[in-house]
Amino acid sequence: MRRNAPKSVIKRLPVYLRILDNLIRRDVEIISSRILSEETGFTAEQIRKDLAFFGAFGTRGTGYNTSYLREKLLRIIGLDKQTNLIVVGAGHLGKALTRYNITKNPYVKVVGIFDNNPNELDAEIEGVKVRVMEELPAVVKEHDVKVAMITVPADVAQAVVSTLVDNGITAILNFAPTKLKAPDNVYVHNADLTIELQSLIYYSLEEEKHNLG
């Protein structure tokens, strides 16, 4: 039975998830909470706790069935069937991420891209035909669509929202930068690519930063 997990836990998941799939791709039938560890960066004792939230998957001194626990993860995740999804924004970065997630991705299905520039209607991405947004609600009915992902300029971004949330979405994965309001309800994950970069800079800089102090 699924348990409300903190969100820092549902968001390890996915990580193990793609851990596991690696795993079961090298023909390796049992990993153990060590080895997991090591391929995480998590702690042992972390995993066991993340995944205690929702069962016992393991055996005390063998460690975990991979083909096993991926499938309990999968379901845990929402992830045993595809999820559809639309993607708001067809730009370089909304292209980009509905390519990767069509030929990349095999959780999800993306039955539609919504855009009003002129520009970018009509057009196909991996066979995914760019449509205007007044088309939204009839996809998003006909497909029984709860998530989706924006990437368009910050100051549509929050009308976007509204849309969205109008017509059942559930939960948005924002590339807008800017910060969104939704009902409590709707679940918003912001990825603000410029703050990661500059983070990423920062880093870079702090060896160069000791050796100078």
Given for the second form:
2 protein chains.
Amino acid sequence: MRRNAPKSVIKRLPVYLRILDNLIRRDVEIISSRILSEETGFTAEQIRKDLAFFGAFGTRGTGYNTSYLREKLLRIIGLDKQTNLIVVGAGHLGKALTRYNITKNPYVKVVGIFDNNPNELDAEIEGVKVRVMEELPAVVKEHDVKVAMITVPADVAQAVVSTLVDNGITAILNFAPTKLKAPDNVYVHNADLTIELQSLIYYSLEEEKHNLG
Amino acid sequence: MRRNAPKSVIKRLPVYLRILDNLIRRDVEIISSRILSEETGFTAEQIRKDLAFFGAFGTRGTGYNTSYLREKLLRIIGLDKQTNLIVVGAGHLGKALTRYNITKNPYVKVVGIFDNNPNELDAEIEGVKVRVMEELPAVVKEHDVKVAMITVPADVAQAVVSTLVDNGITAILNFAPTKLKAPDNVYVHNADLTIELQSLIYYSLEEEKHNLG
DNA sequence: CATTGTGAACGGATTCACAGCC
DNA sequence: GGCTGTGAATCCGTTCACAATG
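Can you now output the form predicted in complex with a further copy of the same chain? The one shown was the form predicted alone.
Shown next: the complete complex, the earlier chain at its head.
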């Protein structure tokens, strides 16, 4: 196996994939790093370096075959086979995320939604029933789930993480506004909307200053 | 005015702010960078550098006064005065985000939600009525809105951006899975959940490999 | 003497410049 | 000739080490 891929590279791969999907839909068969650069906003060199990190996928003088590159990227990201995931927290955000990724992503399937609030129980979201936390281990086992999204309140998020880790989850997308502790062999990514929004406010004021000055 | 703050620093400020809020709630008056480091997972040096970028807020030998530092951070981020924002796209995600930030964030207020889907119109989310796009300019003007969140489908997102820019919006949080073009004096931040989820899948497989090997 | 604030060293990611190849 | 692939140079953020100071 090669050395670990930089995080920055991994975050760009899904962008390439999406653009390739669009290109293929429009029957474009070959694409250059320069055009990809225009579509993504990343530099052409950066795109070539990103792709070259995983292998030589292009043809010098010509460009990249869109279908071939797409296959490679699907493989690299792990989207060449079905990924099952669970959502913990069936509030508004949890429901929206469930609908979002079921409808937008053919490679990824939500196989369980969990919440201990009795108001949410037995609701069905896109055909997936909301279950109590006690049923989590069985669902995770049955569908060999490794990936979870957390949309519970901050004060219970850490307890949820422990449960997830105990049940063999290896990657967690955390929407709860709190720092989570997890073992080294579990990858936690924070997608904290409060932080995004507050940074945005900072930049809105920067722009305003700049536009005035 | 000082040089531009690195993006990485700006993304950490809201984290500090949240922890300070917690500390103040627990009547903690002084905090060291070492303790902040434990709470955030960032290194103590990094925290000191981040804060020092904006000024000398601490006391050598003692630490940082929590209330004082909180005030400073609120000021720096721009949360010392009310920020009004609008949400474009009243689908599940748009509604969830509206509820999320209204309930979680006292400094920030959603003053308008817009959608041209007649099914969504006249619905009320946390007391805010869903309006047609035609009403956007009036609402933006009335509440001096500079910040917008976009949760419309990818194929209409660029048109929405144009409308927003024309109406004086200077910062956009984009949840639509597409790259948006905007003038230099408008800050666009992509919060693309597809990308987050796909990167997560990559890491879940990395962890799995690592745990096996 | 504990802790901040900071110049210097380091490291990782991006950009440059060009060699390699169709 | 045109575009990929890549070593070298550069840039930028983090870490280190320590001087400054209440």
